[in-house]
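Listed next as structure tokens is one chain, alone, in the form predicted alone.
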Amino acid sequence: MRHVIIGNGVASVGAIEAIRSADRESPVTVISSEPHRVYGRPLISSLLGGRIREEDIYYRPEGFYAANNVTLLTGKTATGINTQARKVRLESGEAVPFDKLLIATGGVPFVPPVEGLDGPDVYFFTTLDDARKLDILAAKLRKIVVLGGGLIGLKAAESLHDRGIHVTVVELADRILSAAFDAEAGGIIARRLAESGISLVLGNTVTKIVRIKKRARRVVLSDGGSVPCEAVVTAIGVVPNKALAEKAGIGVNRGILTDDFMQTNVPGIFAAGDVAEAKDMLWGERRVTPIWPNAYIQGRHAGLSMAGAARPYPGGIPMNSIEFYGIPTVSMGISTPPAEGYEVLARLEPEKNCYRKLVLRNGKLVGAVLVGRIDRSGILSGLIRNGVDVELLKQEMLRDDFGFSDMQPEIRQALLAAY
């Protein structure tokens, strides 16, 4: 049985480790367009900000592939999948045969329709090589505009600001972190970023990059204003890198469609990670959930299926945990619910940069937002994953020190068994 994996991220690692837990002998080949072994993409902002060394970014040791009898093809780009002949075509003209295939191609940066974006002095922020480029740039420039006030954009802005650059973040929404957090949480972080010296331009967007002798000198905003700069970082977000699957006739929607075993509509071909549209535990439908832990778990379930030890994927839960200038934050599950059918409990202490929000549906916790004090967020995550009825606990859960001792014995036992 020949296992081939396109992509070398965390989903690939999950698949490799799952395959090897059930099958030690069959050959595994990983095709990676990047020249590196697997690394933690969420850590590139810490690398750019000088908070970690490059050797700290790698997700598995250098001997990981040899120890798991994996052939790693780095710097090789897959350009086609022949689902009938069971071969992956590479840009070099080579063909890699497979019996079972995992597509774990992740996401690609969203490119906004901005005039002049395709010229020099424009950078993305999703890969290790992107961080390396910006690291060199940071020593030369003093004014940068970041497009996007989401998680990627703000971590890029924070890291560049820490390198002594004046950063202006331009965000189309009327608040930052609009996808992962609510207005109250975003407001706390916005104040901290502004206090730290990062400029925020909200409810606006960049329409044009103005150049002098080809070099970026300012951006023009949709309201007619402008911001001076020497470079632009596009960090609006990523979209599933599904083109390879779509061209091969594999079923796609927003991402590559998968069943409960991470298999696509083509038998023997699977998808996992940021490219996959898989079961969401809370919404009860297929969704793209580009979250690091979900990618590993999806990869693991895909690998088990590939190795003949299939177990159904239970579904993902959106979760983000990130810190901005000393303020830790966590969002999980349905953090901004629809108006009807949900109960929202919240406690806001802006003077302490603290916020706690709980979202309930039919007496069960389905979402939470924590800012400032997040120590016991794992307990809330366990309650969500296990579908525990918390009707009698909901007021207690608003306390920062809420823990196992506040729960009924049967709930404690269920959570401990799950861990």
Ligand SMILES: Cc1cc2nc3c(=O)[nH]c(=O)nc-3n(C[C@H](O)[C@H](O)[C@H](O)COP(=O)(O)OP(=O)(O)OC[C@H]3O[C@@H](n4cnc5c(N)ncnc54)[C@H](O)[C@@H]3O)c2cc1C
Contents of the next structure:
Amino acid sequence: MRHVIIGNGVASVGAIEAIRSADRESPVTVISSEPHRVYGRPLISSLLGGRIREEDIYYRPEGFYAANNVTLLTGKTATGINTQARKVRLESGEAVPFDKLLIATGGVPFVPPVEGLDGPDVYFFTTLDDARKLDILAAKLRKIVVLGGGLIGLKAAESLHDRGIHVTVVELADRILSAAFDAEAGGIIARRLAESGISLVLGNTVTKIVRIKKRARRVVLSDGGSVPCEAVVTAIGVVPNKALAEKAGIGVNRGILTDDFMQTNVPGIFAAGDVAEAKDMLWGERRVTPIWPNAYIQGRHAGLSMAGAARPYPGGIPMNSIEFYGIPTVSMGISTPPAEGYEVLARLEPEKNCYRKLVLRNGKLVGAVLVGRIDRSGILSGLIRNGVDVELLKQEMLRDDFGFSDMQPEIRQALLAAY
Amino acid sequence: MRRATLKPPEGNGMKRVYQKEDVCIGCRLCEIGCIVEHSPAKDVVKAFRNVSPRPEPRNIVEERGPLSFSVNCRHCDEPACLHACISGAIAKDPLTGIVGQDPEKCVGCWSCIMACPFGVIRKNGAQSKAVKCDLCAGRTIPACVEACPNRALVFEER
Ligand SMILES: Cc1cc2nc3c(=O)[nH]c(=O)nc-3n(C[C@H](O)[C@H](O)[C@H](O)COP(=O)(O)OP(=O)(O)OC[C@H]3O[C@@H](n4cnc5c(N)ncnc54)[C@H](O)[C@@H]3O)c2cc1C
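Show the form predicted in complex with the named molecule, please, the one above being the form predicted alone.
Starting with the chain above, the whole complex follows.
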């Protein structure tokens, strides 16, 4: 059995570790465009901000591939998949035969329609090499515009600001972090970022990058204003990197469509991570959820399937934990629900930068947003995952020190017995 | 974590620390035992004197009225903390089953705290690192279990 994995991110590692838990022998080959062994992609902001050293960015020890008997082809890009002949074609011309294939190609940055975006002084912020480029620039530049006030944009902004750069974040929505945060949570973080010296321009976007002698000088905004800058970092988000699969005739929608075993519509070909459209536990449908834990777990289930030890993927729930200038935040599940059919409980203490919001549907917890105090927040994600009836726990769950002792004995004992 | 509604699989050879809430008296000696065991000097006096802020225990004692019990890391078969860890600081030892954490690699993103369904990973505020139970690797009986005067903590395979 020859296992081949396209992509070298966390989904790939989840698959390798799962394959090796069931099968020590079969050859595993990993094809990676990036010239690096696997690193913690979210840590590129810690690296740029000077909070970690480059040797600390790697997600697994140097001997990981050898120890797992994996052949890693770095700096090699897959350009085609022949689903009939069961071969992956590489840019370099070689063909890599497979019996089981995992497509874990992640996401590619979304490129907004902005005049002049394809010229010099425009950067992305999704790879180690992007962080290295910005690291060099950070030593030279004074003013940078970050396009996008979501997670990646704010991480880029914070790191550049920590390097002494004047950063302006331009966000189309009327609040930052609009994907996972409501106005209250976004407001607390926006205030903190502004206090720290990061400029936020909301409800506005960049329409044009103005260059003088081929160097960026300012951006023009949709309201007619402009912001001077020497570089632009585009960080609107990522979209599934599905072109390779699509070209091979593998079923795609927003991402590569997968079944409960992470298999695509082609038997023996699997997909996992940011590229996959996979079962969502709360929506009961397939979704693209580009977050780290889901990528690992999907990769793991794909790997188990590939190694003949299949276990159904229970479905993911979105969740994120990020700290902004000392304010920890957690969002999970359906954090900004549609109006109908949901019950929202919330407690806001703006003067303490604290917020706790819970979202219920049919008596069950389906989402939460915590700002300021996030201790033991995993108990909430456990309640979501286990589909526990929390009708009787509403007031208790709103307390910061909510715990198992607040639950009815049967529920508590069942939850604490698990492993 | 496996879904709580499911029965755990047939014993996989791993002993874990379980609480017995009917006999727990909330004395918190388990927390003291844990702190001492994880202090450099492993001495109850030295573990608390001149150490500021006070070190964090790796179990959590909950108290609500007459009810009390310790919550301990389950060293899960499918560790949600490990799956969520963005830095690679958390690993499960394939031989012992212990889910360990390397504080050197931890970046303090708190993803493990968000993911652990037992709520048993804490912040070590002073260092901005997460701290978690290592099942007292190297000891036959974890320090928390040994410290419990009432056998409200047991170390066994279930
Ligand atoms: C700055 C930043 C911060 C983030 N912070 C968080 C966070 O705090 N929490 C969180 O949950 N998530 C975070 N994320 C998202 C998280 O990093 C992703 O969800 C995760 O990396 C997805 O893993 P993956 O394995 O699916 O794909 P990726 O990590 O994208 O890896 C895919 C790999 O495949 C390679 N590849 C693609 N096409 C080919 C090809 N044709 N041939 C060969 N190789 C190919 C790519 O080069 C890449 O190395 C962050 C992302 C960024 C960019």
